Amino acid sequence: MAQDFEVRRLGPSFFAEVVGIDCSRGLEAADFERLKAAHLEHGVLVLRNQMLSPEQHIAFSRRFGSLLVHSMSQFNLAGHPEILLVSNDKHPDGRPVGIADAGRYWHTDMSYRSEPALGSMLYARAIPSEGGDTSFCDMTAAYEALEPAMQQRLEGLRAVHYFSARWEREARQGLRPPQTQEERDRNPPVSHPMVRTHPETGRRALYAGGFTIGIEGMPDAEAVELLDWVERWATQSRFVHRHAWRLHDVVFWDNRCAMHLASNYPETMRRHMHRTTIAGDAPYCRPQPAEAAVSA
């Protein structure tokens, strides 16, 4: 049976909420195509009031593509490795159940892979009564607002992304265990264009974030300065929407055109989320047509 759901824009240039849809029931083809089109239009969707078992969460996510399994396997849900636990729960022996401090820096998920994630789907199963919001920034709008000279400069650059460098930085804060050598070897450094063409919409977006450690062919100090500038530019308030979670929200974001940042919350309060991650493809930057380059 078709579902009569509504899509409402919330953010300044992106981000929308979907009301009246039940993902546990499965979606007819027409409803799925409408939802997918909304995701491509808005970049980030929040689907309200979902009641999903792990099996239903995985099945719904797979409608959008094959799923990736996080390389830090001890934080994947037992029996359902496609689900990463973003949680401050602990095992009886004190070990963390999930990644309690996940995403407390601007980033796109799994940009450190040669074929990064298409999207991520985060399901709120327990939320704190204060804090814990997630902010998103519109990397397409940020790119389009750049001066043409800066657009052209960034289009010729490739940033280096490295998972272990970021993980080790967070591990020093005491919330994450150090990686083993085998875990470090699973994700060697990769480079991606700093401007990527969205493979479905054709629009261009900035592409960098918290897993970057440098820029190919650029001295380290200059690269860090430019990467920091790009992050400050893209995370201006005019490009950002801050999402205050409600219990049983599912937020589905497009990693190809949006970065996100998790906010802190009181450690005494429980936060327990399930995340699936949809596989994508290698980023590329399609050359602009000659007439577009001239008009710019």
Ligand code: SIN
Contents of the next structure:
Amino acid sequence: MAQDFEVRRLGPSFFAEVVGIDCSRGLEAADFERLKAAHLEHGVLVLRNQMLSPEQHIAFSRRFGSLLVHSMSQFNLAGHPEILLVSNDKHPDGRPVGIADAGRYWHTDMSYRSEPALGSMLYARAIPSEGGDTSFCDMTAAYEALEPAMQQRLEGLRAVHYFSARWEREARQGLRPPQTQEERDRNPPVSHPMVRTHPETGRRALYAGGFTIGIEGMPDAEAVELLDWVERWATQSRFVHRHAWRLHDVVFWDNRCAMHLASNYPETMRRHMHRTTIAGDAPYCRPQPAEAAVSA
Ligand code: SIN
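Having seen the form predicted on its own, could you now give me the structure of the form predicted in complex with the named molecule?
What follows is the entire complex, opening with the chain shown before.
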């Protein structure tokens, strides 16, 4: 049966709330197409009041593409490796159940792969009563607001993304277990254009963030300065929407045009989220069609 759901914009230029949808039921084709169109239009959707088993969460996510399994497999849900646990729960022997501090820096998921994630669906199964928000920034609006000279400069550049550089930074602070050599080898450095064309909307967006370690052909100091500048530009408040979680929210973001950042919360409070990650394509930057000549 068709579902009568509403989509309401919450953010400055993106991010919408969907109410009245039940993702545990198979969506009819027309509902699915409407939801998909809303996702492409708004970039990030929060689907309220979802009651999903792991199987239902996986089945709903698969409507949008095949699922990626996170390479730090000890943090995937037992029996359902498609679900990454973002959680501060502990096993009885004290080992962390999930990645408690996942995403405490601006990033776009799995940008360190040659084919990064299309989207991610994070489902709130336990949330703290304070803190733990997730902020999102609109990389399309951030690109479009750049001066043409800066757009042109970034269009020709490829940033290098490397998972282990980020993981090891956290491991050195004692926040995560160090990686084994085998885990490091799973994700060697890759490069991607700093401006990418969205394969479905055709719109251009900035593409960089937390896993970048440099820019091809550019001295390190200059690259770090430019990467920092791009991050500061893209995360200005005019491009950001901060999401305060409600229990049983599912937030579905498009990693091709949005970055996100998780916030701290008191360690004494529980936060337990299930994340699926949808496979995407290799980023590319399509040349803009030449402007039509204006005849006098
Ligand atoms: C993530 O980066 O996938 C986690 C975001 C969050 O926990 O809010």
